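One chain is shown next in structure tokens, namely the form predicted alone.
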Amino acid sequence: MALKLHGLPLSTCTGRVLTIFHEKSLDFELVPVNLPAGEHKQPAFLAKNPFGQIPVLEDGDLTLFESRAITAYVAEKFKDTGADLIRHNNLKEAALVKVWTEAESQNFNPAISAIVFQHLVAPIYGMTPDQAVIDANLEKLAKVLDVYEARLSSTKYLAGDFYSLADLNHLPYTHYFMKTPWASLVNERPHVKAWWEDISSRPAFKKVAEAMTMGQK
């Protein structure tokens, strides 16, 4: 039975899961969720995710929500298929994957997601971007990227000299961020830039990025 993913290709969180599906060359069914119509707030969807958010994964009788939890599950279940994204045979490397996955979730994501929302998402919903919010989070993101620059000066990827879940989880939001006027925050840091160009050129993400067209004219 193929994995069933409820979500939208434009969504960063859906994109995160789709990327790991392609990294693992998995069979899956994408079930579109009509967000403008409020389908994610209807009882049928809330039975799958009581928080009313996408994506939701159904794998047989198991239902999961929260994209990072889903990618971790897929990485573990299919650890012997495709790229080893969790380094399951090396305790030290596996621990570093967890460290940098948390760094993305707790430090990188809050700042970059606020910028992307204000610049790209708010106008779609008829809201005026709040430049004060953007500026405050650009400052936060710059500090995170300084840490990344230092780290990536000694390792090719965040957890070590291997591509992992820690890198993959950065892809969707950075993809959209690079469409904003502040892409220089990445480009002016040579090791971060090289890392971004590397991970964003992987065939698995290139397939996903084709449908991530928010902000394109």
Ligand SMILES: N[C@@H](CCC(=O)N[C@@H](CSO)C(=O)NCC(=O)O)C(=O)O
Given for the second form:
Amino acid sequence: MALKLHGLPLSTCTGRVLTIFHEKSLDFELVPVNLPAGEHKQPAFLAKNPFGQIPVLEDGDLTLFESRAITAYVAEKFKDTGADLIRHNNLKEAALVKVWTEAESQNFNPAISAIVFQHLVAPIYGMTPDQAVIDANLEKLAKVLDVYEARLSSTKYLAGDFYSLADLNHLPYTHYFMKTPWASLVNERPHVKAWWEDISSRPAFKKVAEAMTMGQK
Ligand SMILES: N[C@@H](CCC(=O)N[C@@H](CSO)C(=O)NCC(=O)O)C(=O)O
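Same protein, different condition: the form predicted alone was shown, now please give the form predicted together with the ligand.
What follows is the whole complex; the chain from before opens it.
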């Protein structure tokens, strides 16, 4: 068993890696990390990821952290297995996958992750959601989704007319966002809505989504 993933099934960033594992039908071992007990801040885990966060992937003597770097590694290593997620035979398509993968990390993620944290995660830790933070990030997310709506009116997926790593990296946070009172931000944009329904209905993600609940239905 070469692939050992340290994380939790309900974790968004762990979910990115679990999703590509299923897209490629890879064997792997999921090693739970006890976040409530602070295991991820202990020396043994910090030796794997000095930033003290999940997920971490161990593949033989290679240890990786940062979920998007991990999904890119898996997509490259297993580029001839299962779905082609990085378009390695087409330089232009591969470049557009990189553009929209960065767009997720740099523009989409900061806004959506703040909303999901405040609304779903903070209460788990006994904290009151900060509505001002939510409102500010809803405004940012709306602007990002306007860009997505325009893009998706000309291509089926973000990088082109093919599903790619760029779409995959969006799945976990959007899954939780759709459980918040602001799912209309996606649903009121027809191309974004159709894109979300398409990518979230892929069998690989449906398997992962089953475990992605934070107490709510
Ligand atoms: N940029 C990194 C973020 C990892 C992260 O936030 N991990 C969270 C759980 S993800 O839901 C985490 O480990 N939180 C605990 C903490 O930060 O202390 C990545 O993409 O891997």
